[in-house]
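The chain below stands alone and is given in structure tokens; this is the form predicted on its own.
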Amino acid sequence: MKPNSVAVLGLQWGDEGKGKVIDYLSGRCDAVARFSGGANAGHTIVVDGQKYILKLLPSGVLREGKICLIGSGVALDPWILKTEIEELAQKGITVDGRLFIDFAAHLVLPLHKVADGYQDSLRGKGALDTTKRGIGPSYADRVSRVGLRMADIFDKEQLEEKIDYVFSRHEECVNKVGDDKLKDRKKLIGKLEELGAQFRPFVADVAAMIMELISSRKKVLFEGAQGMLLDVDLGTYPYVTSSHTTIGGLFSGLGIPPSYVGEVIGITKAYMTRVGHGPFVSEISGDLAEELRESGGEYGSVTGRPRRVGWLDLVALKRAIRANGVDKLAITKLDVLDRFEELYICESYQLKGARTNGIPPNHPDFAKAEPVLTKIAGWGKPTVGINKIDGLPRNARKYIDYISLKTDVPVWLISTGSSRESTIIVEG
């Protein structure tokens, strides 16, 4: 029998729109369950024109009863989720008896912060433009074996251990940032502690508890954060973040089998977009993509830094599908191309004089390829609110077709707004 699951992959560099899918498949979902990432990945989702930013919260918080899981391959900064924890408190939304976070997940502490603006910053001109939100110094001791987990904050003994040796590994940035509050290990031990008690009724043993509810029949939807072209090993290496964003990460980062996952469906703008730096074949520059940029409201949600903006790019989009076993595609943000009347796709790339589509994104020919553009009329009506197939102008829908017909997977879910309401389900 098919397992009652679903998985919710980016095909980008994150920013797809996943927070407004996920939170609308939540509600019909019994358990949501974060799988990797950090504190640098930021879910937005409006709810009754208020907006919530989720960075490390499952998305599927905002649904009365929702069980919230946080798997073991997430990089967990505690003092983040305390206060995301307490924002929504403050707005009635508690997760007490409902959010559950891995034994094994590991920490982020702040002189890992220290250390990912202070190691990039030794990169000169080839720096990646981190987040700064230490995710990477995090999953660099997580291999390293040096990290410190979940579990680590409970015995205050190995706790003090423990301590000493992550910071032995980070002397150097300690020593040349010259910040003294980052070397008092007594007072970060006892916040640690402070916060431990906190948390000590949320942690669990996440993969055995998926495991339990996919096999009650219960529905667990799989939530990953930024998006296929930024994994660690498949995506624009090295300008990617330190994780595996794609299916694999899901059964690391969880625990869990395969087997247990019985949908997978791929996010994707109906353009592209990516933060900081490295390749980029369909960008789009000058007074065409400040327009595009400023239309759909392109600004980092976690850190407001603007993104770099371009046309959909399908040579990409169809490596991410095969890639993730993708069953279904949501398209996001079709509205923000109202306004235009002419449309480019990315079918193609031209390098070294000839025409290709087998260039994957981790390859060093990535960056040297250039685009070939199929042109596609715009539709200049609007679409925003939308919620019925029908309802869409015809070109829009051509659009849609033509991304589906292209990529030979079926078009689930398109979104026409940030709002609940504005989502379209194309049944069939």
Ligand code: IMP
Second form
Amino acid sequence: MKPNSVAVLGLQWGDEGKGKVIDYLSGRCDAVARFSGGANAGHTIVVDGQKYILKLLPSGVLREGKICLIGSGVALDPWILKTEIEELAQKGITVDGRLFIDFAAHLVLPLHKVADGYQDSLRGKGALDTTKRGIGPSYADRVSRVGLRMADIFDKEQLEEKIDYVFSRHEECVNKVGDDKLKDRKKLIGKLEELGAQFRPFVADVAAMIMELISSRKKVLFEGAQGMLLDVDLGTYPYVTSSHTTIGGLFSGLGIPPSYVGEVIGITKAYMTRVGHGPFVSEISGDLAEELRESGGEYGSVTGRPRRVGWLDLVALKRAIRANGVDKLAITKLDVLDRFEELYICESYQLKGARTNGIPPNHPDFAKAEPVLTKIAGWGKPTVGINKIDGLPRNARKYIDYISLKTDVPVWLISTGSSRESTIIVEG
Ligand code: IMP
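Given the form predicted on its own, corresponding form predicted in complex with this ligand:
Entire complex below, previous chain first.
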């Protein structure tokens, strides 16, 4: 029997509005499980006018009683998680008895954040412009098999040795840019033990918990972070994050088989954004870009950086849909396009004198590709807050139908504002 579970994955460069869709869906789920990324993510959710930005906690945490799971694929910064839990507690939301962190989740240490900035600076003009949350160095230590995992904090005898080993890997950076605080290993061990004591009740075998939930027909929501184009293998390498943001990352990051995923929902904005450097074929600039950025409030929720903006890129979207096996689409921020008389959609790329419908395999080619655009009439009326498909202006509906037609995937949800209520569910 097909499980009740659903995966929610970003199909662009992150910031697609996954937080809102996950929050919406989590009302009907028993548990929400996060499988990749770390505090580089910033899932924004607005509830009763109050804005929450979640970095590590699964977005279901805002719904009372929902089980929240953090899988082994997540790069966990215990300092940030602690702050996040405390800030929510101040707003009356507690996680006791419903938050579970896999014992194999790798830790992000202060050292990794310093290494992140240092390593990116060494790239000079080719810098990735990372979030500086220590993601790359923590994942690199993981694959080099020297990383520190959640369970290691509780193993006093080996902790010191393991910390020494991690430090030896980053010696050059620690010596060049680290201050005395960073170099104090004893203090770090003390702090980790203190954090470990606080997190002890939350640490669990998350894979086993999900298996148990699925076996008892509970509905689990698998929460993606970042998006397909930032996937370390399938994205715009090297301008990517260091995790698998796509469906494969879900299985390895939670330790569960493909048969546990009932349905895959792909999230795309009605246009496109990117933070950080790297190719962006349908990017726009000048006043138009400024208008789109302002209209969409396109500033990084973690770093505050202005996001680069552009038209919806169907080449990339179709690729993301296929790679993830997307069953239905959620299109977010439709209302941001309300003010534009003319819209464009990128249908294919022009590269080296030829048209292509595929993603160029290497970065220099991708960077050179030009968008082949189709002009589409705007709707010139506000759609903000519309929550019925029939309420949408004709051209807005046409825009949605066009995306569905071109991608051959049904549109299931349309978001017309940040509140929970500004949501259209398209009945199948
Ligand atoms: P890192 O994940 O911090 O290593 O950053 C690598 C690239 O991914 C940079 O261009 C970041 O801006 C981008 N990135 C990482 N996480 C997110 C996200 O949640 N939203 C958008 N961009 C992200």
